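Below, in structure tokens: the form predicted on its own, a single chain.
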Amino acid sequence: MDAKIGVLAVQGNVSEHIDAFLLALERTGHGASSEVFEVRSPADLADCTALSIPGGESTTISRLIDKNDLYEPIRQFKGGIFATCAGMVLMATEVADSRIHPLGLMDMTVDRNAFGRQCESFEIDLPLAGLEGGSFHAVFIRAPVVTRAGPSLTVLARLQKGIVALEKGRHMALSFHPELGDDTRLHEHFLRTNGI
């Protein structure tokens, strides 16, 4: 199957996200004829077999989102959806600033910037359920966790203050940020999920 990922560009790692999603569709075999481009209105959308909503900063994105008029689009978009960081907190169904419009896509509740400011950012080695190959090396930049996650969702990784990696059917939701660096099984995985 041809793919079509599109990346939420109206703010954040837009372009880290498109490098890591050829180089996971070069490494699954998916020809030149799979795209991964920009998404900024509902005609780009349109067009998405799956959508990355990257990390940056969540109520930015949020009210970007709704400037953009890509609020119910995406809400009623038929894809997966792989959402990093700030993508997470957008995914949610509640999350406590009311600055921020969520989505309402995943049944849980997101704590914004759980691991403090900038300057406690960290890498650790983290265990997730079902990936091969050992752990996975994730970088945590002022990221979020999940407090409560609904019935529907699977917790693939959690560490003390939270949940920080879940997945619901063809959505998956990460605190941290796996497009910086060359280890694309997390893509890859979300590729295979969405029968990419």
The other form holds:
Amino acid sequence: MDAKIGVLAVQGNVSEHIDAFLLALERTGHGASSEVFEVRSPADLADCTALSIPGGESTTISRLIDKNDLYEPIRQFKGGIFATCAGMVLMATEVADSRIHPLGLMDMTVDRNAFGRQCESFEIDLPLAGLEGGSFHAVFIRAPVVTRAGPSLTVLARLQKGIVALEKGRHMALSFHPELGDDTRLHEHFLRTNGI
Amino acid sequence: MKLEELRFGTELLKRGFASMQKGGVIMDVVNAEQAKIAEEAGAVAVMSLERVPSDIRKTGGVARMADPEKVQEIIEAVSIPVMGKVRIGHFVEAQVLEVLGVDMIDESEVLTPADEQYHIDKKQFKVPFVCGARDLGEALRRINEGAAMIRTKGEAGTGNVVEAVRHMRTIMGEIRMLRGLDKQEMADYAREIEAPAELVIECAERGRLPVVNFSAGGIATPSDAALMMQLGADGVFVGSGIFKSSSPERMATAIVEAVNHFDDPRVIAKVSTGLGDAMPGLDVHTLRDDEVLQTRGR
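Let's compare: the form predicted on its own is above, so bring in the form predicted in complex with the partner chain.
Next comes the full complex, and the chain you just saw is listed first.
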């Protein structure tokens, strides 16, 4: 199947996600038949088979999703969503912060900046359930965690503070940044669950 | 997980943090109330300081790191990252801000330099740094010292974008020029601009700086911000431009939207409408030598 991967480009780590998906598609042999592009309007979104919501500042991204009339179109989007860091915050049903307008696409409660400020940001080799090839080198930057996950979600990894990776059907949410490195196993896994 | 498996303060974490700010607006604030206005408007981070640059110009004297009480007050007021400024070379002010928990330190020419020879050895810190630069050589020297982010200097506190444009055009132009050089010529050019050859080669290969590059120093309107984005900035710092305008809330919101839609003049027209007065500007050609901030540190 031809893949059209959109990366939500309102603010944040957009170009790294585009590069990571391009690399993942190339490694899975879909490089020639696929496209990866920025999503900035509802019209761009209508063109996508799957969407990535990158890391950045969740309050800013939430505000710009609303301003750009993307809130309902993302909620109604039929494809899978690959959500990292700020993206994970936005996927939740509950965020203990009135500045965030969560999309409510995954039944979970998210705690922003759960590990503390930038000096508490860290790297760790993280084992993920079902991921072949050993643990994943995960980069956590002012990262959120999931403190409650509903029964519809599959937990893939957790740390002491809470859950840091989970799936729901074609959606995947991660506290950390798989795009800041050249290990594309999680991007590839997401493409497979989306039939690509 | 065992604690010893965690790694803190790495180059990847520092540059990764800077990367999350891309496409965003970082706003100068001097108290909790302004910080909340900035956050509400959609700023990706705030820069906590004692006085905005235009007031530093008026006050004169030695400009230093802000009172820790003020920094703490701002940290407690918002959930977005908080940055703080230290004097060039003043590594103890940087140690203090790191302990206070700021998310990034700006080693800034806006404050009075503490060392006219050396910048801070930024690799000794867990907290990431942003530094100013006017050209490629200066940017790469700062990156070599450990800066995780560069901002073109412009001329802070003037509300005049001309120097910001000059510095962004200089850096982008130098990187474009590198593409026509072979390895030997690059090594020669690296010596000429007093920068490490490997960083020059990395710029040539990637067609950009190895770290995020924001624009600063003179941005006063939504159009100014969009201009800098179209010239290649990854995001913008707005200093005096917000809280010295007649309607800070509206100016802040409008600049955030202008950066988001920097290539769509219809949106910029819309958000620029009825904003009230921008900050009063200064002609940089009327500044005395000792009033020019961009020449501090090199």
